[in-house]
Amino acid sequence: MRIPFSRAPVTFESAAPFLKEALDNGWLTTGPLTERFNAGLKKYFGTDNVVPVSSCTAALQIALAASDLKRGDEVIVPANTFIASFETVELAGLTPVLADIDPATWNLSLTALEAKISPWTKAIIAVPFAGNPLPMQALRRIAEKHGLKLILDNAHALESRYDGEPLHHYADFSCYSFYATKNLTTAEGGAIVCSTADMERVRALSLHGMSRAAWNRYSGGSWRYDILETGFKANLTDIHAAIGLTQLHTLDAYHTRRLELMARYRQGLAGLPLRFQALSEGATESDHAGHLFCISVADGAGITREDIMASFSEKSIGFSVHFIPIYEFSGVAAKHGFNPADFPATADYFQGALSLPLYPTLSEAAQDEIIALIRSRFEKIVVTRAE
């Protein structure tokens, strides 16, 4: 790909050392750099309450499992995210509920929330859509109210605050992603921020229930250990944490090249029949993660999102959709028949979603050329209609 969607701003020449030293020590899985790893996470985040695990996906299983939900619980997870969402609420044993979105916002709407809290409701799955916050001091008052668990999906919003304040700084657990896609990545990797009575649980949730992980046993402490209940494979290993350790010091100049890039999208593509994402209210745009640039070509625009796929795919210009609805996919909908009539805003967002290419070494000249692209694409469309 010419221009690729997404490059994980990691060479070898960064990673080589790091990469050496997991493979010297001779801990290749969870040890001394994860230890390292987790103690820079700790720092940008601002708690010691983080438990580095394998995937975003893990930690919502875990954090599923630290709830203490039972059996058929009700959990809304909002109708435009990422499979993960959804589906391990059903691997818990719990029954998901779809919420609409907002349609300036693309996040979960509040509104729509409330109409789906019933007496079954236990747990809230938010996701901050491509790192824009949402009104979480709101969403905190909705869940207190209402007596329900608070998970946050922060797969796209490691750098995203409200109020001055991390997302997680309002929710009873936080889930990172450090895919190879992310703003921070790992390859394969996730963390979990959580409360100090959650801590050594949601630790232990990570490996097995074990009281106590191999780096512990082995590194000078006792041979013992206990299972405290059922758990999960989901430790971070040495590997994974060696490729995050190469990024943790350009996490926040990175931050502000993509604002610097989104900035130069908006710009670049006013006064096109297009549609951008929206600020949640309260929030600034140094708010915003930065993680996704993501504009919904209008209906009635004359061109569609896949007449400017194709002129990318013509110029080798990668391109992607987020999301495809939870209840478009045929497993979803054969088990649970939601109706899409009722999720009208995720309905009219992704039937002209498209995301762009973001990430901080995508060169100026490059996005100029995918901006003039999709330009070139709605001027043909006015001689045409000139003529």
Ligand SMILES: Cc1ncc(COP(=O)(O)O)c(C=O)c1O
Contents of the next structure:
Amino acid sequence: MRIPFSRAPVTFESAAPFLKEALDNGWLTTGPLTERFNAGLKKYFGTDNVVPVSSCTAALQIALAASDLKRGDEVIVPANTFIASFETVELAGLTPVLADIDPATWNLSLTALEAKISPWTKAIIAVPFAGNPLPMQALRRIAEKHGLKLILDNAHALESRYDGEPLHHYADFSCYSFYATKNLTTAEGGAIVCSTADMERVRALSLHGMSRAAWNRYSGGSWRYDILETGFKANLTDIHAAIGLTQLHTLDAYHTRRLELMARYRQGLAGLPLRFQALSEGATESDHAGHLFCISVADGAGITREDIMASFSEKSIGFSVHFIPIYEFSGVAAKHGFNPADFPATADYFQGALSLPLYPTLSEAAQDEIIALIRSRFEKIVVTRAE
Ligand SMILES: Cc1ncc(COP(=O)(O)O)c(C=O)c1O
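What does the same protein look like in the form predicted together with the named molecule, given that the last one was the form predicted on its own?
Everything in the complex follows now, all chains and molecules, and the chain you saw is the first one.
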């Protein structure tokens, strides 16, 4: 790809000193570099209650396990999300219930959420889509009113804030992804932020339910450990933490750059029959994490998002679609029989959805080329019509 969809801000030069340390000490797995990376995360999140894990998917599994839910309990999930937010509910023996999104913010609609709450509902997994915070106080109020656990799938929302607070402030469990395309990457990795009361349990669940991690035992502690409950094998390794350590000091600057590039896209594409993501009520522009820049080609725009995709492919420019709605997948449809007509806002967004390249090292020249290409695709229609 000449202009890739995503590019991690990591180089051999930036990672080499950390990787050398991780390899030369001979330990490789969860150890001193993971501890140092986690110290950076704790500072960034402003809390000690952080457990680094191997992925956001693992974080969601652990959050659900720590929520003390019973087989068959219902968990409400937005229809516009990655499969991980849905499959982890199923894997926990719980029943996922899909709710539609808000047509403007493309986040879980609080109206749709409330309409889906039943006597069996026990938790909500909300997803700040693309990094757009939800109206967190209103969401928290709904969770409290119905006695529901609030789990945030914050895969896109590392930097997101609402009303001056990081989003984890409002949730019982917040699950982060450090996958290769994310704003902070360890190649594969993640973290959970939880309450002080849940902290030891979450830590144990991330490693087989063990009372003491291997690093603590081998670095001078006792050999003896207990298994407190059935857990997961979800620890982050020192090799992955080494990659993460290259980026902790650049998080704020890269976030600012992402927001600047988003503003440039909006400006450059203004006036076209495209829809952009609206901020949630009460959120400001800097509350958005700037993880993805998604557009939706309006129905009746004269061209489709597939036309834009074709132009991108011709010029070797990367793109993606976030997300194929959960109910569209054959394996989900066969099992749950969701009715697509129940999710009109998700379907309307998805028919035109396209995610454009967005990363801190995306040059303005490359971005201008992308903007010009989209504009020219629409201009072609106007010319054809005039002819
Ligand atoms: C909304 C959302 N949730 C969960 C995940 C899963 O993250 P991971 O690959 O770290 O398990 C992703 C990954 O892209 C995501 O976009």
